[in-house]
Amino acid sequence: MKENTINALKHISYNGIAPEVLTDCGPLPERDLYEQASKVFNRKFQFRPTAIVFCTLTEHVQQIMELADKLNFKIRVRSGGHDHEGESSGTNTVVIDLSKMVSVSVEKQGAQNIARIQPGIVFQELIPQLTAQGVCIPHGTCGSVGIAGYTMGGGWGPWTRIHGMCCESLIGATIVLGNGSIKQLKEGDELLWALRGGGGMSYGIVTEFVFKAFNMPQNTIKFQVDWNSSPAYEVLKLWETLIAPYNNVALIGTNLKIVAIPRPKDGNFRETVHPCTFYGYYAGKQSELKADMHKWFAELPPSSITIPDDSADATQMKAFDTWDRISAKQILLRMTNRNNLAVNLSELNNSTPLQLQVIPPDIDAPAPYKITSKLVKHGEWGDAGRENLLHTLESDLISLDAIKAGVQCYVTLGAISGSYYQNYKDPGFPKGSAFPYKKRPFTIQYQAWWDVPATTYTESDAADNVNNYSNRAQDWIEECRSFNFPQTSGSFISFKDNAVPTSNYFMESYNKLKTIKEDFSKDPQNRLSTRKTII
């Protein structure tokens, strides 16, 4: 069976162009490449695919789907490879790898900018190509994430407040269906509605996305603000005020990180200090940002502010890493230096930008981790919601020893509320999108990362990359998932956690998405399926 599958895959060709096929049973150079290519971003998982096929043409994908039906093998689809549950790969599967499909083109159609983007490109390669032409799409914050899963999962990022989720900008696609047929999707197609936030892989394999692109603002600035000695409750309240729908239209995107800490002996959620970091993306000049900061932080001065130099290229988001990861060293440094003085806001008038981060951010490298998510209900947050959130961030499962060993536990809040969704008018199905959280103020993403040095492992658990610290970190994620949090509901599929029921991710869109899958994907054997696809 395996031999027949591999032999058939190695005979795939279209117009004389064949995809690269890697297996663990070929010559030594191929096996070495296979070992590297079989790794997934979340090192918590490791799989042994039957083969990894690096497609460069839509017809390559088409032929694999036809072979899957004929030879009855399972498939997985990988673009950027950031699936949090490792579902872009699998043991005894054929991985359709789209990472070599990276073409980008931009054209004018009347007053509209149209961007055609293949699924394998990642943001650190995509954004410079778009911004060089003066346009962009609502991209993400992590440079190594691919466009495909990001878009189909919804696509939260630094443009969400003014341009919505990335899926809202999707206006067409080329898709290979379950039987290998190729379909061009356009506005009004139910499959296109499903691709707009209905999750990846379920409905077919997309080989090109078509987006409406927006013109870049003249100036964009990414900034970072840290509080190390202020109550997290007050920082959270301030951030919520800043992201209210009609507030601060120049603040086009933001998230807030709050570090989880060991449970204090005398806990008062309104007074407890957690290291907090406010990341923002601002459309305007540095002088305008500094003037706004004087107003924003007058009553809660931060510990540090980082603003790039005016001479930097402000049209490209280059330093993505700090939006998505925070190092254990940073956490420890900030927790053990809580009495540092707040920055004097008058310093913002100086021509020299503030660069006060002692330790540079981690590289966005693969690591073992676990995440889960919730979304805040519209109009139901308030003091009770804030206290519940901070309750989950103080736990006996977290220790300073674990942080010293490289374990990082924190929450990231991603702003959804802003002018785009405040003014959103539902055009009616099948226009619009399957993304169900248009009226939610922000996402809550709990994260636990660990990369514990090998010297702390016992011999028995080293092979599984699990020890006491990482086990407790995962227990903390489970504790947060199950916490009674009535001010929240639902989960965000881009923050995938297999313990969350699938219906929880898609809410009121769930039944319609199942029907679209059954009616239009041409996949009677349900080969386009993983644990968290729609069926």
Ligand SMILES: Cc1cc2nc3c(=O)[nH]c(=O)nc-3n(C[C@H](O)[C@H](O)[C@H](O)COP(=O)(O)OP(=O)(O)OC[C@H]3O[C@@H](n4cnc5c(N)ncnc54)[C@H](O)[C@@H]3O)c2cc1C
Given for the second form:
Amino acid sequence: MKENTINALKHISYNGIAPEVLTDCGPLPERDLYEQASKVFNRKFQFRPTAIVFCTLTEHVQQIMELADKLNFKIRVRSGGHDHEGESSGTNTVVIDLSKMVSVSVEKQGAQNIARIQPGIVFQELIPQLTAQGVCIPHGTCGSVGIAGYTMGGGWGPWTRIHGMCCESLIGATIVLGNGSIKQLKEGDELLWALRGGGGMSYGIVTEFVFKAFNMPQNTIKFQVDWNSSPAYEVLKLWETLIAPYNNVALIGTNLKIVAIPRPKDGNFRETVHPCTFYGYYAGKQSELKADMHKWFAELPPSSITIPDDSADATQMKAFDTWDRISAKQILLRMTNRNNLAVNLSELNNSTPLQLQVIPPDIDAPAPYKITSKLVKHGEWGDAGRENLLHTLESDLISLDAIKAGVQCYVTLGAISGSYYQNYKDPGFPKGSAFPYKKRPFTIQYQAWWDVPATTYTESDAADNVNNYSNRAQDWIEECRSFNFPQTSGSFISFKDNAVPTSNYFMESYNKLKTIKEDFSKDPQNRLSTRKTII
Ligand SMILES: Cc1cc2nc3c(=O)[nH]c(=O)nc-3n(C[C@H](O)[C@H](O)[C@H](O)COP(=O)(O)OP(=O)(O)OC[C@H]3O[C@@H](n4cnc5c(N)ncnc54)[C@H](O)[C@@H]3O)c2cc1C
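Right, and the form predicted in complex with this ligand of this protein, after the form predicted alone?
Following is the full complex, with the preceding chain placed first.
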């Protein structure tokens, strides 16, 4: 059976072009490549696919779908490979890998810029190609994420406040349906509506996305502001004011990170200090940003502000193209160098904040982790919402020993509210998008990462192995997921957590998405299926 499948896959060809096929039963160089290629970003998962097929043409994908029907094998589809639940791979499946389909082109059609983008490209390769032509799309914050899963999941990022989620800019696609037929989607097609935020995989395999691209502003600045000794409650309240729909149009996107801490002995949510980092994306000059910051932070002075030096203005049109991230291993080393390992639980009180300012914005090196998410309800947040959020960020499951061992537990809040959705006029189904959270102020993403490899430890630290803490970090995620939080509802599919029921991701769009899949995906065997797909 496996042999037949592999044999058939190795005979796929179109116009004399064959895709590369990797298996674990070929000659040694192929097996080595297979071992590398079978890894997914979330190292919590390890899969043994029957074969990984690197398609370069839509017709390759088509032929695999036809073979799947004939030989009855399961498929998975992978573009950037950053699915949080590893759903783009699987044991005993054929992985349709699109990472070699990376072409990008931009053309002007009247006043519109049209960008045609293949699914395998990741942001650190895509953005420079777009901005070199003076245009961009609402991309994400992490350079190694793929355009495909990101867009179909909605696509939150630095541009969300002024351009909406990335899926709102999608105006066409080429898709291979369940039976292998190829379809060009355009405005008004139900399937295109579904691809705009209805999640990856469910409706077909996209081999090209068409976006309307916006003209880049003259200046863009990425900045970071840290508070290490102010109550998180105050920081949160301030951040909420800054993202109110009509406030601060130049603040085109932002997220706020609040680190989870061990539960203090005498907790008062309004006073507890958590390390907080405000990441901001600004369209304007440094002088304008500095003047804005002067107003924004007058009442709550930050511990530090990081903005690029003046010469960075010269990098205009390059967008947010610094993707440097720091791994937990580096964090640990830095903490060690600063002798912060001496920090202990007894130091935790409101006057001595945790020394965690070295924790970086994002971690984009592959690592084991678990996340879950919630969305704040429109008009229902207030003090009760803030207190509930901070309640979840103080837990007996968090310990300084775990932090020292490289376990990181925190929340990131991603601003949705801004001029785009404030001015949004629903064009009526099937125009518009399946993204159900247009009126929500922000996302809440709980994250737990435990990615320090054993080699980082010195002998004496060996007892502190990260594995001693990873269960508790995951329990903390479970605690947050099940926390009674009436000021929130729903979950964001791009922050996929398999324990969340699928309908919770799509809310009022869910039933329509099911009907669209049944009526248009031509997939009676439901091959376009993983745990969190629509059916
Ligand atoms: C470090 C990190 C940072 C992130 N930052 C952000 C962020 O700033 N904003 C945000 O919104 N999200 C973010 N995400 C979430 C990310 O957008 C989703 O995980 C997204 O699904 C990843 O897309 P991908 O193509 O890289 O992943 P993949 O694993 O390749 O695919 C994800 C899903 O889409 C399906 N799929 C992939 N390609 C296709 C295709 N061509 N046709 C049909 N189905 C397909 C897969 O089968 C899978 O179900 C981040 C994730 C990580 C790990």
